[in-house]
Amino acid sequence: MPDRYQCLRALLGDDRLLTAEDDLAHYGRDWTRQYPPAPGAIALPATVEEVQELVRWARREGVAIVPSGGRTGLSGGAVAMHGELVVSFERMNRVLDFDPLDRTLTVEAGVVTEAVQQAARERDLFYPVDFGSRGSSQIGGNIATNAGGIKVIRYGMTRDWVAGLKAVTGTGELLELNRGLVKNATGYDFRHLLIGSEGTLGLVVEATLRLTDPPPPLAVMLLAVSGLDALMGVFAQAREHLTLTAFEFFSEAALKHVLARGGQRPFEGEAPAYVLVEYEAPDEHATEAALAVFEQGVESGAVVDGVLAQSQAQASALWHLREGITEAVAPRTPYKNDVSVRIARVASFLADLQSLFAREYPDFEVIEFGHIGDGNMHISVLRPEAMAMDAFTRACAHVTGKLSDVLARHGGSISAEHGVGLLKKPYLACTRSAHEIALMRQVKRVFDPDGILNPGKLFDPEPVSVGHDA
């Protein structure tokens, strides 16, 4: 039987075309762990030209491509289950250029997010997109999902920091988008179309990222809150008096899972919820303002306790209580929801959410946390140890359908920052109209006429013809 991948072996060599079972399992999945990986092969290109050749080969052979970055996604967007060719960008990991006048950094798609942050610091600048997976996620994946994270309240999403892109379409053509321009009023900005498209329109191979001034010294305060209904009142006070860079919340249940892995409880007693407030603190006036927020919260009954970090070590310890949640609950193979509503609707949405979960999840442990200051909540439903994974997933999917109805009533989104992938695909219509989804399909056909780029993500693929010359 002829080797289907003979041409790719000639292009990449045996060390960059992987077919061993361990490699297929490793590169064929992301953090969802709900879908069995079954790719056909793993390609590790090192140049843009190699990526183009891989796409042209896939088009000729009728083979689907799944792009792979750090595989830290939580919606199944990087899962390969049907013999696809996984294209991993980990070998394309160079910083290509720095322009001090434009204050831009040009990198290949496989550069790790934390490496971009470090490269900016080395040049006395700042790349503000930040999240817990910074040490393993890659820029190409950040762009493909329009990653958000902990500093959106101050600095926005990934798309706000992309000055230019290079991407390979489903026909193997290379697009160079915006070229780092600040102003460019020449029609459609395909750069923003590709950002957040989850690899369904093109494979991001290079990005020019904007950098900014480093923030002034930051301070961290953790507040114990009397209940979820008090969260947004505390937020309003904090936003009025402080220059916020993060406003995160987590439940007592979430805190217990983190503390079970080590660490000290920040307060003597328990509270229903906690908010971690990070803010710019260039002088003593910021500390006075933070103490005023705490005192006003206590007087109103919204805040029951608080602690202000007195050192960087203490600040890091407080941040760990929030950032350690995902890792702490991972052994329970959680079913994850990542939802958002307008800030003005958070309080009423939370009330409806609690009613829904009390009714539909009476026997499941539900962990709530997230970026409440920008309207984004993460919900992890923990699988009972004795419950089979498929039965657990079906039960959670049933409730997610009801959750999507609640979100629709509040004008929210079923995916705030993790993308749609496979996991959220059944609920896309709660956020997008039928006409919008039809237009999305048409756009995909233009960029990817044969439907080979990450098929089955966002929406189910339409029938396509294969075997095109390229």
Contents of the next structure:
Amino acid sequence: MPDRYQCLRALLGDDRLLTAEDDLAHYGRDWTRQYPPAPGAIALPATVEEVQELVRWARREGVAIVPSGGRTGLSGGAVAMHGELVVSFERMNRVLDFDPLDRTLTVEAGVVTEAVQQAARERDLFYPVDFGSRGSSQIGGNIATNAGGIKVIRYGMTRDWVAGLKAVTGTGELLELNRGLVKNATGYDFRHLLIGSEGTLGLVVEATLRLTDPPPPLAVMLLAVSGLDALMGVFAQAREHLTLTAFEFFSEAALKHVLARGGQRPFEGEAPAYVLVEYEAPDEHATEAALAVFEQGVESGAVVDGVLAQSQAQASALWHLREGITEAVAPRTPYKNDVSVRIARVASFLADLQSLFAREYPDFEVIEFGHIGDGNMHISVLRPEAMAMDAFTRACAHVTGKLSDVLARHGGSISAEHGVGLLKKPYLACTRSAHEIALMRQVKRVFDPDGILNPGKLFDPEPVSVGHDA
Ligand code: MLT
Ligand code: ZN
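Form predicted alone already given; the form predicted together with ligand MLT follows:
The complete assembly is shown below, putting the previous chain first.
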């Protein structure tokens, strides 16, 4: 049988062109588990030129490409189910340059988030984008999804830290976007178009990231609150008195799952919800301010208990209660919602959400948590153990349709930070108008005329012609 990948083997060698079953299964999916992986092959390029060659080959052969970073995505954006060529960036993992005057770090796409943070620390600077999957997620994937995480309230999204970008388009051209400039008023900024485009417009191969001053010492306080309706009142108080670096909430149901795997309950009794407040604490005034937030909360009835971490170890233990949720519920193959509304709408949205879920999910366990301080809520619905995956996904998809209506009423988004991928594709129209989606399709055609870059993610491809000579 002719080897379809002969040309790629010649380019990469056998050790960087993988076709073994376990490799296909490993590289063919992300952290979503409902999509069976079935890629045709895995390519591990080591240079930008090799990525360009791969794209030219895919274009000639009419093969779709799925870009692959740390595969920690939660919307199926990096899943390959139809014989695609997965292009993994794990061999492109070098820090290329640091400029102390510009305070930028230039890295290849496959550098892991934690390695970027570490490289910044080694230079007495700080890369502030942070989330639970920091040890596996890669910078190229973070850019492709405009990753957010736990510090958005203070530092913004990945987008805010990308000073320059190199990406290979669907025709194999290399784009060098913005080249680290602070000011650049020369028309369309394709850098920002590529950020969050989920690999549908170009393959990110290199990024120049901005760094900043390290934060002052941080302190962590965990508050038990009387209910979800009390959260935003506590947030308003905390934001008024403290410089917040994180304001995260989770429900008692979420906490129970984390504690089932170890660790100590932070308070004597149970509360309906908890908020983890992290704030800058350069001096004792911050501690006084935090205690005042606690006391005001108690007086108003919103806060029922609280604990202020007295050491780094205690702070990490409190953080674990929040960051351990995803892993703790993973064995139950949760159906994940990742929604956002404007901060001003969170309280009324949460109220509508509670009645929707009480009505629609009476028999499922629903785990609520997330970055409430920036308007982003994660709602993970757990599959009853006896229920088949298909039936479960269908039931959840039905409720997500209704959730989309609630979101549309509140002017919210069906994906705050995980991306649309496959999972949220049917609901894109709840956040983006038909005209916007039509424009997105046209933009894709410009960057990727043959529709070979991550087709079927974000929106379904229109019929395309493939097999051109490059
Ligand atoms: C988180 O904030 O923990 C993540 O976005 C992951 C998740 O939703 O499970
Ligand atoms: Zn999150």
